[in-house]
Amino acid sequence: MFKQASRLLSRSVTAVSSKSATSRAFSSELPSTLDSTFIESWKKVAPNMDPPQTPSAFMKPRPSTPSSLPTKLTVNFVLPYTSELTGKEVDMVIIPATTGQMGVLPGHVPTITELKPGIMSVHEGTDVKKYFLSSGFAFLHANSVADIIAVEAVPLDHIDPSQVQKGLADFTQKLASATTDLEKAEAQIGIEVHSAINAALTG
C-alpha cells in the first residue's frame, strides 16, 4: 500500500515539473525591452559627479622636446642640505653611474640611473669640475636637463690626499679586525668609498 502510494505521489510531483519546465520561458528567451520610464527617472536624480582625479593630473606638463638640438645641457645639481648647480648650462657632464662612467650631451637619450661613489665633472668649455660623489640618482631629460641627485658631494679639490689614504688604512685594518657581519660590512664600506676617492686623486 505504501509503495503504491509512493509510486502514485512520484508521478504527480514529475507532472507537475514537466508542466512548469514546458510552460516557463528561459531568460535568454524573454523579450530584451527597456524601462523607459525607469531610465528617465533615474537621469532626473542620478549625482552629477566628475571622474576622481589621478596624480598626474596635479603634476606640471611635461616640457616639449625642442625640434632642434640644444648646443647646451642644462644640469641641477643638489644635495640634502644645498643647492650646488641651479639651471647651469654646460657643455657635457660625466656621471659616476653603476654600469660604469657615462657621458651626457646636449639631446642625450632620457634615462634615470643610480651613481655609486665616484667622480662627477662638469665641462664648460675649457673648465672642468670634478666632484667626488657617494651615491644618488641622475634623472636625464628628453629636454636636454640632467637633474642630479646625490647623498653626500664634495669637490675634488677640497679633499686632502693624506687624509684619504689615513681612513684608506683605518678601514682595511678594522676589516681584518672585524669579528661580526656588522663591523665587516661597515669596514667593507668605508674600503670601496676611500678606495674610489683615492683613484680619483691619483687616476
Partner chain sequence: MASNAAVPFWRAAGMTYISYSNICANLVRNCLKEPHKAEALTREKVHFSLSKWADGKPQKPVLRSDTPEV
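We call the rigid core the largest set of C-alpha positions that still match within 1.5 Å between the two forms. Numbering follows the first chain given and starts at 1. What you see is a predicted model, and the numbers here were worked out from it, not measured in a lab. First, how it differs from the form predicted together with its partner chain.
Fitting the two forms on the rigid core leaves the C-alpha of residue 139 displaced by under 2 angstroms between the two forms. Residue 41 is among the residues whose C-alpha shifts by 2 Å or more between the two forms once the rigid core is aligned.
Show the form predicted together with its partner chain, please, the one above being the form predicted alone.
Lone chain follows.
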C-alpha cells in the first residue's frame, strides 16, 4: 500500500515539475471517473498526490443487454496458449456440456456450464468449423456473448484415427488390470476421452 502511495506521490511531483518540458501523459493514466466533489476534497488534503484510480477507471464495463435480440452471437474461444476466436460474430455454437450437446443461439439464457471431452461446432452461415475440446468451461452471458475456455482444442482433421483406436484398446486393458481407485479412474478417463474422439470422428 505504501509502495503504491510513494510511487503515485513521486509520479505526480515529477509530473508537476516537468510539466512544461513533457506534458505527455502515461498510458496508464486514464481520465478519472471519480466524482468532482471527491476530487476537490482530495486535492485539499493531498495536493501533491493524484486521486486514486479505481478498477472501473481501467476496465470497460460489460456491454449492456440489448432490449432487442441480436442476430449474431459473439464468441470468445480461448486456450491456454492461444486465442482461437476473439469477439467473433457467429450464428450458433454447439458446445459439449456435461449435460449433453448444447446449442447456443443469440439471446441464450445466462449459464455457466462445464464441458466434457467432445465436439464443438461453430456455425457461421453455411460454414461449420468443428473442434474437439478436451475439457473446460463455457460462460454464456445475457448480452449474447459466449466465453468458451478449454485446456486443449484441436480441429477434427488433425486427429489420427489409428492412435485413437490404439488408445482405446490400451485403456480398456488398463481398466481391467487397475487395482487402486485412482488407476481405475485414470483408465476410465482414458476410455471416455478416446470414445468421445471416436464418436466425434465417426459421427
